[in-house]
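The form predicted alone is given below as one chain in C-alpha cells.
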Amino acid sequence: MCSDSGVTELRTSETKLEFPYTRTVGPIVGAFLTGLRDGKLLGTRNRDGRVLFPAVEYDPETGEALTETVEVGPEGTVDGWTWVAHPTPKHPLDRPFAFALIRPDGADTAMVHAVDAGDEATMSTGMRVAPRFRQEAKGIVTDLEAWEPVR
C-alpha cells in the first residue's frame, strides 16, 4: 500500500505457530523414566551384547528394536567435558558447571549431562562421578538433576 508520499507502508500481523502433540513413552523409555524416578539408571542391551545408555527403543546402528533393559551405574566415568563458566537461565544449573559425556559403569555408551563439580579445576577426563537425583522425583528426565564428583 502506498501513502501520499509514495512510501510503501508495511502491514504486519503476529501469528503464533504451534505443533502440539502427545506421545506415549512406550515400554523402554517408560522404564528408563521410572528408573530415574526410583533413583536407578537403565540402559538397553543390543544383539551384540553392548549396553546403550540412556535406554533407547532401537539400536542406532541397525535399527533393530531393543527390548532388554539393564541397570547400570550408579557411578560412572567422565569421557570428555567442557566448562560452562557463565550459565544462563536455560542451563540446568544456576552456577558454573561442566557439560560432560558420562559413561555409567556397565554401559558401553555415554550420555551428555551436567556435572556439578564446584570449579573447573576439579574436572578431568576419566574422573569418577555419581548421580544426584531430585528429592521430589516425577518420572521425568530432569529427575537426574546432575552428576557429582566421587570424593
The other form holds:
Amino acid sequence: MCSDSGVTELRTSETKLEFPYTRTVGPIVGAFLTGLRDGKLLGTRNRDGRVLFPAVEYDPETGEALTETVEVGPEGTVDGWTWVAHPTPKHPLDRPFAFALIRPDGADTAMVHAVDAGDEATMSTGMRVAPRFRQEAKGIVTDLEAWEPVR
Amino acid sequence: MPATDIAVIGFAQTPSVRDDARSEVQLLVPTVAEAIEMSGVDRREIGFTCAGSCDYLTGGPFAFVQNLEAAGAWPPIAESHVEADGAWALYEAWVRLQEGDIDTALVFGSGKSSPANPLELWPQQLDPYYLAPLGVDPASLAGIQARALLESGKATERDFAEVVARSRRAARSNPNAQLKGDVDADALLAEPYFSSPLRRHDLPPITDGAAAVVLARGDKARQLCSRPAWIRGLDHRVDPHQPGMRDLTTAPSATLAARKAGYDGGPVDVAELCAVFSPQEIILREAIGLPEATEINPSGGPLAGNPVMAAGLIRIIEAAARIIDGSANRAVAHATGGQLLQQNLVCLLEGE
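What would the structure be for the form predicted together with its partner chain, rather than the form predicted alone?
Let's see the whole complex now, leading with the same chain.
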C-alpha cells in the first residue's frame, strides 16, 4: 500500500484536541449554567407554553427567540438511555454508567446526561431520577455531577 | 428551478482500511488523479474545486489546506473547502456550476480516523456548553436512538442484525470494502452489547480513506461520458441539535431534503444510504420513503467501510457508478452530518 507513495518510515506528530477559547455564554446559557452552580435546573418557555430543557436561546422548531426562564425539576424522568460499560477519559464518571435523556418535572424536552445507576439492570425508560450536584461548583454543565435513581 | 443537466462523469475512491500509513494528502493524490483520468477532463480546464474534510481528525487548524496539493493549486485555481463530508463539497460545486460560466468541477473528501479514538474525538463537534463537556460520544448517542426505535415498536434487535448481515454480504462484491463476509443474524445477536441495545457490529468500522468526483454540465458531460449520471435534484436540511429536543426515531430533515431534491417516493433502483449505525438505515428508509423493491446499499454501505468525510461522497459515487454502467436508471444517494442523522443530504440521480 505504501511502496508506491514512497513512504519508508512513519513520521508522526502529536496534537492536542481542545476548545481553548473563553466565551461569553450570554443571558440564557449563562443563566442555565449559573443555575446549576446554585443547584437549580432552568428551562425556557416558548410561545406555545412548552418548556424547553436545557434552556436554549432559540426555539429549534420556529427560530423564536426565547427569553423567559423557568425553574424545573429537580426530579425527572428517563425518556431513553444506553449503558456505557467502558467509560472513556472524556466521560463524566470513571465507572460504568448510563447516558440518558432526562426530562425534569415541568419540562417538555430532555437533556443528555449521566445516570450513576451502578448496574445496567437498574435502568429503564420511565424511571425516576434526581440530580446530584458537585460540592465545588464552577458554573459548567458538569456541576451537575450525575443523576441518581430515586427509589 | 435548479439546473438538471449537471452530471457525475468521473470518480475514484481508496479502499477502506483500518489504518493506512499514508497521510490524507497522500491518499488524495492518486485518487484525484484517477477520477480526473476517468472523466477525460483536462486537469487545467477544471473550473472549480471543492474539498470536504475535518480538521479535528488531523488535529490542527487549517489542516485541510495541505490537501490542496492533490488538486494542484498552481497556476492558481478557483477552490473552496467545507468542514463537512465531501458530499457537501459536491453540493457547493453543483451550485457553482449552475452559474453557467464553467463546465466542469472537481470534488473530493477525505478522512483518517485511525490516529485518534473516535469516541473521544467526536464529542468535540457537539454544542460546547451542554454536550461536549460530558464527552457525549457517537456510540452512546446511537444507543439512545436505537432504544428509542425499539421502544417505539418500529424495529427489533433482529432488524438491526439483519441490516448488518445484509451489508456485509453485499460488501463481498465491493473491492473497496473493509468488512465483508457471510454472517447470519443469529450469530450477530449472540454477541455482547457495546452501547446497549447496540452491539459492536451495529457501529461503523474505524476507517481511513478518500474519494473524488468530477462533475460536468450539459454537452460537456455528453461529450466525455457515454452515459452520464445526471443529478436531477440535490438538497440538504438540518434538524435541532439537542438530541432531547426531537423524535430520534425519525429524520424530518431527510424527508424534507428528499422532497426538495425532487424525490417523492416513486420507483428507484438503488439507494445508497449513509447509515453509519444499523438502526439508522431503518429510520432513513422510512424518512426518505423508499419502496420495498429498492436495493439498499449494494456496496455494503458505511457498515462495511466508513471513511468519515468521504463516506457520504462515496454514496453518491456508488449510486452514480450503477447509472453509468447501466445497471440502474434511477438512484438515490444520501449523506449525513452531525450526530444521529441531524443533518441530511439527498441526491437524486438518473440516466438519460
